[in-house]
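The data below hold one chain only, encoded as structure tokens and taken in the form predicted alone.
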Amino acid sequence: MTDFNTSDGREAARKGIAIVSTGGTIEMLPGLGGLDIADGQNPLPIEGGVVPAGIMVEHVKFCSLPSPAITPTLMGELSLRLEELSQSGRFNGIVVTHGTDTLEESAFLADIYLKTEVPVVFTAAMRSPTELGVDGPRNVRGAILAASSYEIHNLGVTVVLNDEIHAAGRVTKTYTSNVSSFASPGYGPLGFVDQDRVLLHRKPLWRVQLPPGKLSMHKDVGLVKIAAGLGAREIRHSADCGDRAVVVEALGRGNVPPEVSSAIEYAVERGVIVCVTSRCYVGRVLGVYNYTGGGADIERKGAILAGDMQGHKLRLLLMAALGMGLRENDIRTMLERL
């Protein structure tokens, strides 16, 4: 890979960061009813000294879309799009701006799939580019920055917000508007954006990587959030409509209430991968109680246990590995790893 600081100038000319646009609020202006991308033309902030100097960008549009609108499908469309780019040899880093509300589902996704010596960095906007203190110019920077910093590539693919960077199997949106809303509960952020500077604190241990082999989603996987009372019906009706497998966001350690067991039972038997994680933010689900609806009942009933990986993000793990062909056998192995 070459260095952006090259004495050749032609080969530093000829590499730069591509900046992938998805959509999402960095692209929003504002309409009669609200903010909209009105006509999937808005510019991207690069402008005015976003760009450091030194870094060539290239700007490849993906799609230019809301992030409630970009589906699990068109989020494997965007990966393997990514691994389209980091193979072409063009670029030292890819940017990929996209909506708030999925963006971690999407990073996570390139996370778990992507096997690329080229740095993979999402970034976003908290407000659109007419509100006042704008944050998109900054994190495009800050992504940018990051993107071209070699050690980068080490940390699987990152996200990059409010000059903080995170590793995509941990971050989270925490605040539906505040500028600092995306956090890694727990274990905080990997390193910082100072200005000119890319500041790394540490490695993430924890990834979950998919075996090589085309990406492929499976559609056919259910979530269901677990409350007081709440469940069991859902999970019924997952395994009686047909899912492949279902995630279930359980209470505390991996317990459910004893009809929600039942439930898992009534899934398990039908051949449902029922996989089993906490609602917590930090934390792994275990078979420590052993009550009718604790983790070790459940556990026995086949559910399995992932770690403490978040809910939505596992959903998206089961639907690439059903869909890369992995088996049930498969699926256990790599998550009792967690």
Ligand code: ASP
The other form holds:
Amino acid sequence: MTDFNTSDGREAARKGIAIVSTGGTIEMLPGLGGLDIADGQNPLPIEGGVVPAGIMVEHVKFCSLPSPAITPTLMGELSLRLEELSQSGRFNGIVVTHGTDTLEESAFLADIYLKTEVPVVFTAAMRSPTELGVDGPRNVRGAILAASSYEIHNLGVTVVLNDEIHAAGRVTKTYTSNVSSFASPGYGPLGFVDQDRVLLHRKPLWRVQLPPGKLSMHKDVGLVKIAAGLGAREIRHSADCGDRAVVVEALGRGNVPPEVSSAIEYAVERGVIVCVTSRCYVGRVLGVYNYTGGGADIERKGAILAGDMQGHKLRLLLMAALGMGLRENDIRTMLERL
Ligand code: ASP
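What would you give as the form predicted together with ligand ASP, now that the form predicted alone is on the page?
The next block holds the full complex; its first chain is the one shown before.
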């Protein structure tokens, strides 16, 4: 691993950027059956002009996994490691390389947990190092520039891919294969990396944050996506399995089929915290419909309507909140602002 090498080979007694690697396509090479991370020894693209002149980088290997293998527990450990690095006083910024599939979850967890002013920027590659038009090196360079930039302070954790800077709370992978996959539907990017310049166009006024405390992830939180005629059995199953909370990705404004409404009541009666979000890409849930299964009906039955947060992020928020000992009322208050 290179310790504080500047791209022009000078050693300098300055702080630098930590590049924390976790795996993903950015580290993968083709094998007989397709892309794989192999023995985790594939090089990260931090050579050959990727690191802008005058910036020192230190590579910190956290793990080397395809991101579907990164569990919430590991995401929690990653957040704790980022906290440690940010508090070490050694770095001006931190870049995390990650597989694109669950990048938004790891970045979101770090965003709601970290209280640091040291910029933390996640990046990745949609294309592997040997593919034509590889995007990893450019994305890493953009992320290093963003993490070194003064403007990026106090924005929370950000995600840089394809020259765009996104807020971790809003960004999502929208396309299975295209390099322009990462977007923030309904919000747009915070800014851009244009060659060597970092240009910010907006700042989030507010974002959800966990209260101070040591991060720990509660394991028993379910996630059920509602579709026509689907969801009741899954919610009952979640309650019967002893889940402490379940996220319901409801239809439209936060509505569910009538039998799902009864299943929500069943879960609430058994002490399960039921949080509702929408399967729509954009917009908040709200109790505007009063019919059986409408948002107003399930809210009366004890469900918590959770604004415009995506289901998989909301699940991580609940896992962290419960793991850190928050009670249902604290969670309700936290989610009311969404
Ligand atoms: N399947 C890969 C992963 O998430 C995709 C990627 O990194 O782009 O690890």
